[in-house]
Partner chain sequence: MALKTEELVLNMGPQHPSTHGVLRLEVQLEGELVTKVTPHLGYLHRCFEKHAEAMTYPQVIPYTDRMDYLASMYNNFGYVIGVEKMLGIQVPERVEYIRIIMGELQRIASHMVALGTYGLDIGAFTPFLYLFRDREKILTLFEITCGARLLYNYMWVGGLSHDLHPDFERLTREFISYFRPNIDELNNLLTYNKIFVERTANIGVLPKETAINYGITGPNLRASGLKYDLRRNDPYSIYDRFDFEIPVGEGLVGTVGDCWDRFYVRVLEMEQSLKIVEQALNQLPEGDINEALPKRVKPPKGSIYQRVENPKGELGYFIISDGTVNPFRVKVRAPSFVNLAILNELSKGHLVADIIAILGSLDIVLGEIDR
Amino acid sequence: MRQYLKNTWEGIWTIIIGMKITFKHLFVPSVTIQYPDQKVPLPERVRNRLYVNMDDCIGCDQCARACPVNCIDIETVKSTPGENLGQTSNGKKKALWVTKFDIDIAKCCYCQLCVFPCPTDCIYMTDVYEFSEFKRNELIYNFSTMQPGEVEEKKDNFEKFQAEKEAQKAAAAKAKAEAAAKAKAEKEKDEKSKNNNSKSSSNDVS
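Model, the form predicted on its own [one chain]:
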């Protein structure tokens, strides 16, 4: 009987302790926020999703080389002398067409090491931290503003320019070789003529 009463009292006492904690927090103002309508302010140096301003990108590939997880993939095409790519916001002249600038956010470790080497400050971390997707390939962000047809056009232009340059080099080398051969032939002819003249003089003396 005594054990029964003891167990009953312990059960009631346990409920009292739990309700004490409950009633203590029942009349305290709520500290929760109505997410996602309300959001907690982010720290000033928070590191979230990357963004690239392609107007300032010069395709130097320094951010991709600094990335420890290789989540940045950049492809460029050199511009031809007749093409004008413009300048960046800090006055740096562009020399490369950035045909591909992909960032795989699923691989990104948010270390921010890609931000500091950029000479034009075109890549930086934003305050966007909600970017979940159902498919992994949708986490690969394509920042290049060039269309596929435009990319092929720039590649063809550069290949034609390279072919013309190689043709000019070959023509110049051929002309140089012909000039050298002609000069050598003339030199040999002059030497032969001199030798003939010296032989004729020797015969006349004898």
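Pass me the form predicted in complex with the partner chain as well; I've looked at the form predicted on its own already.
Left out here are the partners and the other molecules; the chain alone remains.
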């Protein structure tokens, strides 16, 4: 019987306590905000959309290798010695034409692993977090600043250069080979003549 009355009393009393708490909260200012109109200020280290500053990129491929989901796709073409690609802001000399720098942001997992290995700090995370698209393809960001024509040109350039180099190399090799052959021939000749000489000399002697 006592338990019975106690149960009744506890039931009513704890409900009243609970109601007191919720009633108090009726007058507590709300903690939510009207999102698209009002926005929460983001802290400085915030990790959202990736951005690549192509002026500084040297095409070293370190970010792509660090990425756990393979969302960065980089293609580069070597420059020819005559071309000046300029310098990055921290004084590194560029040596590669970055013909393709695609980030599939739909795959990106925002882990920031690509940011740390970058030697020129050119890939970083910005505070943009509203970038939904209607088509998946539009989420693949092309950062490369080069026009397709330019890319072709650079490729051609490099190939030409390569070809030239090859040719030069080949020529050099040929020359070298020739030289070597020549040298050999000469040597042989020398030896021959020497031999001859010796022979002759021997002959002479004999």
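Note that the structure is predicted; figures quoted are calculated from it, not measured. Numbering follows the first chain given and starts at 1. Rigid core: the largest C-alpha set superposing within 1.5 Å between the two forms.
Query raised in the report: Once you line up the core, how about Lys160: does its CA shift reach 2 Å between the two forms?
Result: False for Lys160: its C-alpha shift is below 2 Å.
Query raised in the report: How many Å does the Cα of Thr14 travel between the two forms when the structures are matched on their rigid core?
Result: Residue shift at the C-alpha: 15.2 Å.
**Report entry** Shift in Å of the C-alpha at Phe23 between the two forms after core superposition
**Finding:** Here the C-alpha difference is 7.4 Å.
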